[in-house]
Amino acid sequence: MSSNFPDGFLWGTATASYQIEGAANVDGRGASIWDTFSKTPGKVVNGDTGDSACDHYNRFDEDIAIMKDLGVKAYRFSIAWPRLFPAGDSVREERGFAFYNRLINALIAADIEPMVTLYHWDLPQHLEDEGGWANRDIVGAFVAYATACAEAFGDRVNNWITLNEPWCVSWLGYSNGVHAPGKKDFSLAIAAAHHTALAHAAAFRAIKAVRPDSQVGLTLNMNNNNIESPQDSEVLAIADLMDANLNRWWIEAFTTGKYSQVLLDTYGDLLNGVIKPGDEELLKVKTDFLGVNYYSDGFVRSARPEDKPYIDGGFMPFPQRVDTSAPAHLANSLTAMGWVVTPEGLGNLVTRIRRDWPEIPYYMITENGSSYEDVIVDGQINDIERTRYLTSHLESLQKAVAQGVPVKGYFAWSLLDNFEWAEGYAKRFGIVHVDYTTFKRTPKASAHRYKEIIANNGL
């Protein structure tokens, strides 16, 4: 079997724009719910903000030039909402619009393709103070934001992915509470989970509207729960909300139009009543392809009596007995995170997403990366661990793909060490060191091996 990539593979690298802009209150941003989460006490790691992230806002033409350095060919990054439209309404910042018409044409100057995410979790405060996602009123809002990006960038964008990570936006911001806005409320999450599918048809339609030949996304983060229980009928009845949860709830919106059986059970009232007549419709458009974002598999199997309940991500509204911590065997292969270590799952989640959802033209691998603790020795950082995660996936990946599964592109994550949301400058992603005082950056030995990767088109 050979070990390159079919020919035009989109090798590529990603970024979000919270993470690595900083310049918070440049040119007229407004606030965004991460600004003021970020702020307040308690919520980040060491107390960290994105105010000045990475400097990217300043450094982009840098940041072009490792990447030109690296080969790649595209460059996945997110639009800051409130930097285009500081309240969420419909009052535009041109100052705004022209940083990243600057960002788009450097990119195209330097012969690499700009993918652009519309929402990377940056939500307008102001909207947030509406309600934000759990207010049926977003999905007009986003609808308006996404006509005018295409209106503005479509000309040389091509490729638009419309929410990142919805799941993440709803259970985390909504329900548990460890990403911004912070909220602790189950029906709020549901809602808003509800409401990203329908604005991800919307927007959808929309820039379809303003470009008919773009191509238009969505990313989700996935993974495969492996079941180790399978005699239990507690754990495959749990294992099958989660899938459902997590897997199945967005791709099954805009396939079908209706969501699991087991989630309208599961969620009752609280998902029935904010289904309005006429939302399967509105559910349902022909997504021109997925993006996925994986990172580690999930376990479940069966718990002893003296173990507390789990309840992941506050998505389930009862306690249960189930056991979703990593296997004995591979619990010396956490990452920083403690995410296990399992590149065998990418090719078996991008495999399994042929075989369930056949009408899904192709995928790109839209984030794929590590943390760990680096180290610098005499300027130089050999992140050892990290170039065996990227190369182990990618092994995964191009099996799959030799099998014929349609992946089209890698994004690995992340260019840049970044902000990491709830964890600050405490975890480091990046195939790039940032030195947070001095804005240095220096590509790591990862960094290296992907250039290496890249131009062989394979390992």
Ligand code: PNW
Given for the second form:
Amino acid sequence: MSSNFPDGFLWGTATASYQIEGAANVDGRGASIWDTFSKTPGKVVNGDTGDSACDHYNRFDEDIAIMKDLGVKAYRFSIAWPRLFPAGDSVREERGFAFYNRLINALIAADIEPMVTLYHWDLPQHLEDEGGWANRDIVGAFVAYATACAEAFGDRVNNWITLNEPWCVSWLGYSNGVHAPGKKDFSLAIAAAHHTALAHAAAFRAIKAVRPDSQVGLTLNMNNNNIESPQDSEVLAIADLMDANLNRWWIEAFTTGKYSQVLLDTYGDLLNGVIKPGDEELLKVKTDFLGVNYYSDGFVRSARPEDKPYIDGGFMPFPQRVDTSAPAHLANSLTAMGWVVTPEGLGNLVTRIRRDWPEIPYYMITENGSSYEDVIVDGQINDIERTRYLTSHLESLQKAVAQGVPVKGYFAWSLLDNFEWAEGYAKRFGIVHVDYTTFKRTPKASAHRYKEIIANNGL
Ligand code: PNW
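Would you mind generating the form predicted in complex with 4-nitrophenyl beta-D-glucopyranoside now that we have the form predicted on its own?
Entire complex below, previous chain first.
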């Protein structure tokens, strides 16, 4: 069996606006919830903010040249909503549009396909002041923003992702509060989850109205939740809720217009109360592709006597009595984020998506990557673990693709070391190292390996 990927496989790298751009107070950009959150003491490690980040705003030509050298065919980046509409209303900032025009034109000149994420977490602060994703009015605001983007950039951008990881937006942002806007209110998270699902469908229609031939998808963070004590009915019930909450919520919304019974039962009036008559038809949309962000599998087994009841990720309405720790054989090879390394999970996940939702035409792996502590020796970064993470996940993906699973592209997270949200700059995911005092970029060994993989169209 060939170890190659199909011809035309879209090899890419991915980033997000707030994580790399910097230039936070330049060219009329408005404040986003991440400006506010990162400047709130205690929210981000070391008090880091995205004010300067990688200075990509001023150095995108150099970053495109690096991608060109790697042979990258596509680049996934996000647009900062508050650069285009600083107050989140209808008042445009033309210098923001001009920046993304420069970026898109430079990508096309380098023969790199732009793949645009409309929302990768930098909500205009003014919209949060009105309730943000927990206020249903956000759907209309997002449609206006999506329409403006399709009108401005749709002559050159064919691939659109409406939202990145609505699970993180909803649960990390509004329930457990580790991400902006840092709210800790279970009911707000449930409202946000429903409104992000509505926003995806509405933005999908808005982009298609402007550019009928464009490809519009939604990116979700997903995992396989491996059940290690299938004889325990409590574990089975909690695992089903975890899967519905993380993996099925938004897919079932756009494929069926409805949510799993386990979600309706668990969240009761908090969920039923935000669903309005007619929402079923609004939620349902023939999404062109699913964007999959995959980092790590989950594990769940019977609670040990020492396991105290706890609430994981802020999405359990009751304390769960299960053990979700890493299995012993994986526990001493965690990434710097503390995440288990489970390469076979990537192939398993796309195979599961194919089995459960055959109506979704194809998928893009819109993020996959790892954080490790890098050491610079003689100006070189020999990131063996990150390189192994990359190759082992691609081996797993290749096997699934060879079985006919329709994955059309893979975007390494991330092109650059960057602002890793609540972890600040302390955690590095880049295949290219960034020195945050000089902004010097140095491709790591993983980037050199990725270049070979792209050149061979396989491992
Ligand atoms: C994703 N979690 O975030 C994001 O899309 C990226 O912007 C981010 O840099 C990358 O993964 C690495 O973290 C996540 O706690 C952040 O479950 C946190 C979680 C999941 C995804």
